[in-house]
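One chain comes next, on its own, written as structure tokens: the form predicted on its own.
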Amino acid sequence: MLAEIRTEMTESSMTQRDKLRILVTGGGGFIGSHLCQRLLDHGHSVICLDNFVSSSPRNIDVLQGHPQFELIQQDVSLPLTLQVDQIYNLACPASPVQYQLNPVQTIRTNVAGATSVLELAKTTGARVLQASTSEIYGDPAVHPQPESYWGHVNPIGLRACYDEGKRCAEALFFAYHQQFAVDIKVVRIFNTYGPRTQLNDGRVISNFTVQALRGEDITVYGDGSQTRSFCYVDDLVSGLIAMMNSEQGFTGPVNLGNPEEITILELAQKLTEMTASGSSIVLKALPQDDPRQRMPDIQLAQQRLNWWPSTTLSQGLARTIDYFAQELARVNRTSPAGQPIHSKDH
């Protein structure tokens, strides 16, 4: 309850600020669309930039008629000429299934996209936030992962296009801050889930939920003993906004995620129970460079942002299950056969 009150206080203080013109790159994505909606609810004008390569325009259907919402369909790596007060840079495929399809474009999105938003920030004086990732820690030798940990990453592996792309984007942000005094904020996002995730997203909660609802085998890679921690999207968005509006000069990076750890096998069992599914759990080989442990140390976010997640895993999963059940019903109306969900990501 205390966590909920503190989160509400952080957001209510935001609503008292002057209304801003805010650019959200990747605003049509899973997290980006929730962020756009929250910013509009706070009374800001929002420009959503997305090329919809890895996201769906359906995510922002509900926003399209809003008088303070604008959509620009464009690749983030192209030059930007806008007048804005704040920039949230969320543009990049986040699922291994998506980013491994075109590793060169993934690196370009991370590096050229970061350069593009930083140049815009330098020109306009806007504050710019980089949505980095827990993947920069790789398969960690330190657990839980604090921001001071430099990581354990394979620079030429299957995940390198995303991991190293995000690491380079962080380096670019700090270089622009040091050389040109650009006002930056950097967050490292840990596993996040919730409504508006695509059915074929390829990450573990969407995979397990869709498989369970379809009555298919639930595919667990490895022996299921690897651990993750999962943050509900509403909590994550609150953290992004808190970081963007934190004190001048506090750049981060800051971990945003849920510090409650669960094994992948336990997650599969929990979702099977919550969906009342008859699915069997099937073990398969662990993919290359799949981390054994992933959990954030969020002490810095607690101390400097007064933020921590308040949605329990059971609460968040219930809302996510409802969403996927509705999505499957919609898809089945247009394509009754459906397609099985496969992934190698946890």
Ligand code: UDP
Given for the second form:
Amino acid sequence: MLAEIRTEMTESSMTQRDKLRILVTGGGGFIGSHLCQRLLDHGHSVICLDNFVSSSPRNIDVLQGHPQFELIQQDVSLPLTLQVDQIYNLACPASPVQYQLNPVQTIRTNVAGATSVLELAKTTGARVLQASTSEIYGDPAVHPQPESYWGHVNPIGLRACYDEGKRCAEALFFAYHQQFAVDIKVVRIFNTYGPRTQLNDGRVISNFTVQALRGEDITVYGDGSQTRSFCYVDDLVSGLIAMMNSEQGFTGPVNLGNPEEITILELAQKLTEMTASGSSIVLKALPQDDPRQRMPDIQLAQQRLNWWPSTTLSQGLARTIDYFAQELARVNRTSPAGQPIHSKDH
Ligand code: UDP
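Cool, the form predicted on its own is there; where's the form predicted together with the named molecule?
Next comes the full complex, this chain leading.
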């Protein structure tokens, strides 16, 4: 990918002065751990802040012991006193099942968490990137979704803790930018998948893959005609880094995602085939406020960041299936009964 090549070239010619001290909140999570790894590979020092509420410290096992890596086990909403050059704010459970377990905490993490990283950026002069989400578009009436679309969100529904929390965080980022000239970047992340998702994460690709590998029923919610567009985690990480290092004053918001749209039923069929599973597809009730369709318009990212995803769904799913097969083998060795996955039992 062009953006990636450009970043790699910049990094390879980096002097000591160019090496940055970078804070990644939620750095132990699925996307965060891949981001920490890439930043270390690029020669930076990385401070990973996480309370592991929805992730596993195993995600960062490979990074522990790296001389430029430091872990702070702490909630993002607590005040931060660190000297850093850049901050990626990724801290928040992102799976609907996980973020609805403790909705008050989800709102707090988004709003107080954004405030704490923005205060740190204000004090230190660090550039700060907010991992916002396609969820701010809600159940969209415009398709595909451009950044100019204001969204269609139920402010009191089950998803509101995440959707409105993230919308408030965006508002806070722009308020700190306007009022205090904080150097902000905002990206809206669409559905992302890949290795290091938890077995019991509850999102669709992990649920279907684990169900298929275990030979259990594959639980499609509704009739499966709702759509999503799935971005492989390596592509997403390249987009995050491209946005963080984009020109001064370009704040976004910018959509990051893969515009390859698929229905959930087609996804279930594809994963059944790819895993050669004997599982049956069963239909369950559709959860409240489940968006009917979702697909990013990524023209802005293409134009301003020279970024677009290069991993096809088949390539990304193959790597993800390998990961889950290894995870299941590991779990079976330690507890043969296995770990139940979170699926809605309507
Ligand atoms: N979904 C499903 N079966 C599952 C998990 C999810 O059919 O076991 C559906 C869900 O209802 C939604 C889509 O898959 O329409 C994507 O759900 P996910 O939780 O991954 O993320 P969302 O995009 O809704 O935030």
